[in-house]
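Below you'll find only one chain, the form predicted alone, shown as structure tokens.
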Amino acid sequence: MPDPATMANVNLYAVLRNIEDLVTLDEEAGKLIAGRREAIGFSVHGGPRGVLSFDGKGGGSFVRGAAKTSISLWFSGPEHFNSMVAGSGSPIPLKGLTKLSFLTGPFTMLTKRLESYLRPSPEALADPAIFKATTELTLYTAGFALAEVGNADPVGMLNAGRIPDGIIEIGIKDGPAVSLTAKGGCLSAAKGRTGKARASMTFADYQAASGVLGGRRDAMTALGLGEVAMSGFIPMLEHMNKVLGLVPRYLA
């Protein structure tokens, strides 16, 4: 059963985060927000911080933590947030009471449209530009809630913790990666490569990471068949793995 802790961690650190990406991937999502300077606090008792800022321009940013807000929205626990993002809770605005309209009309068919990529019907795959741009938010998605599993899920940190120290990228040749920086047990994820990997894991292209991340085709298959290329320090990929095995739970 997931823990709902880390499932709080995955749902702010790797899901709602890809809002900052999406914007840029999807023109109706750029279309929602443009025009609107917002930024949304989410803050969970006893669970994560973060901060999704609108720019007015169309264009998106999240980080961790604390930052100036617009609108803040406080949660009693990971419970109460996880219920939010399943859509069967709401929220406790602490700041920005004027502003709900734009949480109930921009943001909530923002994440609609993002539930649409994460979890997309065979006939979106079939367009071109939904199927890249799906590929990319899952990579994203994938990269950051390991490291959020690898954090907190207990399973999860025993396997982390095995991870010898350095950067592993896991990427679509020449396209989108995420780096994953392992430092004494602890995950941490970013976008895009540092030059500086240990280890990679890399698709040979957007159909083979989309079958793998999205659970339609066996790693080990893609393994063989040349569509998934492993490098460097192997032993890091093997520990990897494992707490990867682990993030469908959080994800489903």
Second form
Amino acid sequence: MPDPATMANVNLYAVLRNIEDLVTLDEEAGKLIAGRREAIGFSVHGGPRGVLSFDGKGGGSFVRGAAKTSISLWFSGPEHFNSMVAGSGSPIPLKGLTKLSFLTGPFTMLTKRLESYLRPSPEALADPAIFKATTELTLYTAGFALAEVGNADPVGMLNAGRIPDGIIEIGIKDGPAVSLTAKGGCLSAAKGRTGKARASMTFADYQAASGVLGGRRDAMTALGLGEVAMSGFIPMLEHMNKVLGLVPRYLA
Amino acid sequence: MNTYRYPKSRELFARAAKVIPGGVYGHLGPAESCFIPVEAFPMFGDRAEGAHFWDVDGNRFIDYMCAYGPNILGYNDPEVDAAALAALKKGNCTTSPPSLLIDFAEEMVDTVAMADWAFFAKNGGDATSFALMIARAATGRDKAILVKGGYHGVAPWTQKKGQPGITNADVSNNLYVDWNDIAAVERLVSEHRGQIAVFMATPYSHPVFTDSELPKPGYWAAIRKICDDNGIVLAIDDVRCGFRLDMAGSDHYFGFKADLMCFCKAIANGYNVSAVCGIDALKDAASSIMYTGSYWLSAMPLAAGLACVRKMRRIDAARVTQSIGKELTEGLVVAGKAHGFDLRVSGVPSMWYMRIADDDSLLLHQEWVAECVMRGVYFTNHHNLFINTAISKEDIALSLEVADEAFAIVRGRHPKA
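Show the other one: the form predicted in complex with the partner chain, since we just had the form predicted alone.
So here's everything in the complex, that chain up top.
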């Protein structure tokens, strides 16, 4: 059974965080925030905290922890926050009451756009642009969720604790990547490559990444077929993959 | 030198992937075996003879993995195969067991210094699990002290908490110590007085991804004494080392006497049989346990094991494989040095471990191994390697030539590494 606290971390730091990329990857999403300069704070009692910002020029960014906000949303606990993400609960606005229309309007539509990318229909995936954006967002979601599951899920922590220190690069050849830093059993994720990876897992192309991350192809078979390549200090990947195996429980 | 290509292997793997989990699962598959990059390695073998195997594309390899240990006398050894085939023709897997069972047990008792009796099963994991059960039956205790990084098979108790398919209960009786840490063993014994059934370890530390480490002076004598003083069974997992260190057992090689010894791999030159040998004091406990399998008393592998052990004793396979391993590994180190690489060799030469130590990611080592494999010298990346007695001087010379070319290629790609 998924741990609610881990689920809340995954929901904020891995799922909602994607909106920072969505607004540039998806034209419709970009239109929703055009000209809007907002900073939405999420504060979960006993759980995660972060701020999602739009710069008024079509760009988005997410910061973990506290930052200046124009709208502040408070949640009584991880379960409360998880219920909002699942669509069955509502936040308690503490600041920005006059901007509630942004929350109920553009922001809600943004989350629906995000869901359409993270849970795409077969028809949507037939569109090459949507397929590419979906795969990129899925890669980021998986990479950031991996760090949260490794840091908070009881079984994830056991396996994350066995990952030797260093940077693991998970990416698509000539495409996007997530760098996962392991230090003393704690994981942190960042977008992009560092050039200092001690181990790497590289998908041959977007199709390969989509197949494995979407659960349609197991990683072992993909490796044998050359759809994913692993190199470097393999014990890092071996233990990381055991954490990655837990991630779908939190994204289902 | 020409490099190999593997179109048929790829074609077969694509077929396999449709109907077999992982395509090829376990230690012979591309994931567990660390085929890096996967394109450099064959996926399926076609035939084998002596020190060599040929893949489905017709490429020949000098095999330094020896099927991960079972090949000790060379593939298709005529003596072993003749004995096995004769037993097969007479009757295999019959209702009454063959008397070969007694012959083989007597041979094991004569060969293994500590052995008063022998019990046969199929795989190394059958043997280690049985050793654990015998220790529990004999002592009435639950817990086991194991060494971190030690491999004792794939039964749930041998795996780690948090791994897929493993419950906390599966491993709740395991206590772990670092290799060569006598004080840690003493501490655990003191903390769990009267609860520890067994100390189980390999004769020396040979984990994957890490340099092998021999026991420090006095280690085994100290462990033996701790076990004696506290009524703990000392079980040695000789599945991998067995008959490559000492025909009388690896405990004998390191100068102590184990209570239980587990054998597999080299025991029958590739035929499927494993064994537990024990001291007289544990014979009753062993016989009290219901432990068996459909094929455990089949004649063919028992005959193969008997013939294999007899031949290994006659030619002293342990000494021969160490001598071949020493010549090869010394040559590899020299070849690496000539290209400015620090190739570290550890463990006993008949089953040595090696890595290029110039980077902490092992990328250089992976590149070098791939270049060797594509030129017909089959190494694997991060597991210890194995020697068999059929490896010739010509095989070693060719291997060193290939290694030299592979080092040159890697140096060319990484002039400053």
